[in-house]
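First comes one chain, alone, set out as structure tokens in the form predicted alone.
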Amino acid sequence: MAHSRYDAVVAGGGHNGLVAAAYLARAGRRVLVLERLDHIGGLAVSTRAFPGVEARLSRYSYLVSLLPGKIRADLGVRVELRRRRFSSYTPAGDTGLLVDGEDAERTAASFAAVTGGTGDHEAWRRFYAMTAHVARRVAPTLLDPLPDRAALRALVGETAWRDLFERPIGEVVAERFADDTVRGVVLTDALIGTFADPAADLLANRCFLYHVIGDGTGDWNVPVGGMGALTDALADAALSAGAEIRCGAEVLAIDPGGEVTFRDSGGEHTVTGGHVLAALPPAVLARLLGETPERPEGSQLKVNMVVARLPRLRAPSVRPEEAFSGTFHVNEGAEALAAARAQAAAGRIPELPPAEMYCHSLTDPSILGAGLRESGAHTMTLFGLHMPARLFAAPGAREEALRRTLASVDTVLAEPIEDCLLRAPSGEPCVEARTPLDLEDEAGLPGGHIFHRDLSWPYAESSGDGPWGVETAHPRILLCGAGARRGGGVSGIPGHNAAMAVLLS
């Protein structure tokens, strides 16, 4: 093709990539994304995962918190988000925590269950009272110019701003909470993705922060049709706006100047932009600039499976209907959790994997055939914590992670897991497993880390961070990826920013 020249030149079609390209063309910039797939969405899709069996998993991102409502208003993305009503079951020995979101007796009688007299339940109500009191006071300046230190400490205020941004989260939860159950299922949402240790490393912190405040109210909710839904309205609402969008065209360099090198299936071409902006890890965008690039490194297991049937539980109380169409933690107490990180620090697949489970199909018949439909299969997803990346370079260890992780699923039932899968036509399984290592050559994300990088504060901390967060140190060049500052997950955060940081210029 002929040298030609952009307003801008989006490396990268993920979610992140599209909102930035959206928002640039309904402003009037002629706009080109290049993707390196054969299909826009990134990690942000829905898959036919297993052969002749009719159901669309959501095979990487899996659940919306962070995604604000402006930038689906303001780009007219039109896909439901599903509020889930349980918001979580941990089984614990013959009975289980349930968070009922619209029971409160319910809720509390289950912890009085689980705890006794420990006063937990009303520790619950206090602390989230608090991240909810932080949700609505961060989550509207994400969008916003990056706030200084001391701006977003006014907003949340002294109490807040201790235990969430100071001291570490483990120490917090440790303090307010009695029962290692309660504090388990809290210190899950400062690891999810992320190996750190809570009782020492803010890291955890800033982990929990993301997980706690999207969207100003913290719910994590399920994109109807799958997340490939999502990403399909937000490619619709670029190309609408005249967003030029090739699929197949991998970047090979990118000059400071604005020139972006890529290759399709005609050969090598070239293209300017008056902004470059990375919707790439960090780590991409350095070696694409022939700079040193960092080494991140992912901590999770993703296992994707179809059950012909929801399986039973210990507890009478509760029905798989209700445990499994929230979070399911799976030997997720605090105990349970620091050994399993202490064995992964080690070197060693943990014995007993925590994770946590979901139902997506409860909430969202759509994702299945009618066929599934109608036989009560439903879709599973797994996301096992304390699983980086170093444990899967040895032949097997992806296996020997699953066998570990579904053997750990199997202690909290009152039946086998592997029993209630569904067999797909060849008469396999249906369940597969993804570790970091795989995200890396699927993906192509360094290390397997889903947010790119270790997650950052919501604020500046140097003045190299930029107004937006997304700028380098090349001018025409801006990250809008997971990996800008207040990136992580499905958030399209980064995509605005760096499209304001373009247009208020």
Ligand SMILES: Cc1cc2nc3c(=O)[nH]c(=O)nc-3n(C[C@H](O)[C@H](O)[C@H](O)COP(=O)(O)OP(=O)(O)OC[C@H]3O[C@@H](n4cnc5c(N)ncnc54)[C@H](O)[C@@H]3O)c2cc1C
Given for the second form:
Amino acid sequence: MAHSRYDAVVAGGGHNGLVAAAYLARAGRRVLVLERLDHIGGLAVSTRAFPGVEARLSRYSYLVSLLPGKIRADLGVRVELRRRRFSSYTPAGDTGLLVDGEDAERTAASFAAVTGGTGDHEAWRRFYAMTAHVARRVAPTLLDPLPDRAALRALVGETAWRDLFERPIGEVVAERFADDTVRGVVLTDALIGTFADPAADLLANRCFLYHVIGDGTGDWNVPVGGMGALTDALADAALSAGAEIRCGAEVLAIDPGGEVTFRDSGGEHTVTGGHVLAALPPAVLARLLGETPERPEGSQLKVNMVVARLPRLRAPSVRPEEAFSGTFHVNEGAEALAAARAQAAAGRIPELPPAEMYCHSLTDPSILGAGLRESGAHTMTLFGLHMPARLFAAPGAREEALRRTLASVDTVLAEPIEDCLLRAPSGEPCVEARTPLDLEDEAGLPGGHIFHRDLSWPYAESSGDGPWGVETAHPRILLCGAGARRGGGVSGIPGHNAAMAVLLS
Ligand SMILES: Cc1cc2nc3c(=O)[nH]c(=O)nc-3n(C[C@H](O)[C@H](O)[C@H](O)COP(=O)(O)OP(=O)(O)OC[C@H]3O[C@@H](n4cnc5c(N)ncnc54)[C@H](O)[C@@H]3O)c2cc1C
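What I would like now is the form predicted in complex with the ligand, since the data block earlier showed the form predicted alone; can you produce it?
Now the complete complex, all chains and molecules, led by this one.
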């Protein structure tokens, strides 16, 4: 291939790379996207995970909150993000806590049944009114140049700033809520993919913040058609604006001057970009630049399942269709979370792994083939907490973690989850587990960190951050994946901001 020049070369065809490519191409820039795998999407993909089973599972990420409506509108992305009526259900003994977004009385009755006279329902309403206020204030800043700390603090206001940005979230939750179940439900948002102690470590606050500010509401919605539908729509936006996307093209080296060496089936090639946008993890970018990479550590067990029927619950007052359509919390009380964290910190797989489950096909049946739909089958996604990468070096650790996680699920159901699993035509049950190390092998995620690196505050912390939070030590090289400041999750924000850094420079 002749040596080609582009205005921008985007290394990595995940959703952020596609967003950046679409913005740049729409502005008339000549853009090339290079993706190592034979498909685009990175961690935002849908897959038929079980041969012969017509279920398109969002294999890694599954819910969308952080993607701003402005990016969807700018790029003409028409994927529907469908709201879930029930935000969560948490089994507690023979009853459970149901948070029903459309029936305040039922939610109040559920709080009363689980927490008695603790006043936690009122505390819950006050707390989430505060996070909603922060969401409305912070979300619009995420697509602008980085504010400094003082400016964001002034926007957020003193009480919310203290409770969400300065005091450990575990301390705030313990002060505001009395009931262990309620405390745990709140704390899970501080621990997704993040091995942190919420009582001491402000990393948990950052994780919490990104879970409650998405697009100004903090709602977590189901992308209709699955994550793959969102990625396809972003790729269409980039392609129709004139971007070139090459899959099966692994970037081997990036030069600070803008030269990018990659390999595809035809051999090795070099192209030059006026800018190079690294839509891949910072540790991978460091390696490609010949620098010393950091070593992040992810912490989760992702389990994808297809069930022949929804499992029966212990509580008669809630239907499985209600309980599983939102976030179904499993052994995620505050004390259970702390015990699991202590065990994992000591190098042991938690005895009673905390986890949450979601049935997306209840909200979006289109991801199932007609036969499965009619039979009552459903997808079931599980995200396990406090499963840091360090636990999985030993042989058999994945199988042990899965066994304990399913046993943990069984403690809150009226029947074993294994009895509900659909069997593929091969006779195998439809269940697959992914540890952080699996994600490293399969998706190229250093340490299996789902946000590419630990989440950062959405404000400039030093002069090195640059105006958009995407700048690197090399003026032509910009970070445009989840590891940028204000990155993490399926948001497109780093992609947008890297494109703006190019267009407005
Ligand atoms: C199990 C799991 C569950 C999650 N759940 C959610 C969720 O429900 N909601 C949410 O918002 N977020 C979730 N996340 C996080 C979210 O998916 C990611 O933070 C986000 O998708 C990252 O997008 P990205 O485009 O920045 O990077 P990626 O999606 O990681 O894309 C990077 C791309 O770069 C490519 N690449 C790597 N090296 C090279 C190379 N040398 N040359 C060329 N290409 C290369 C990769 O193949 C990949 O396609 C989850 C993540 C995981 C793993």
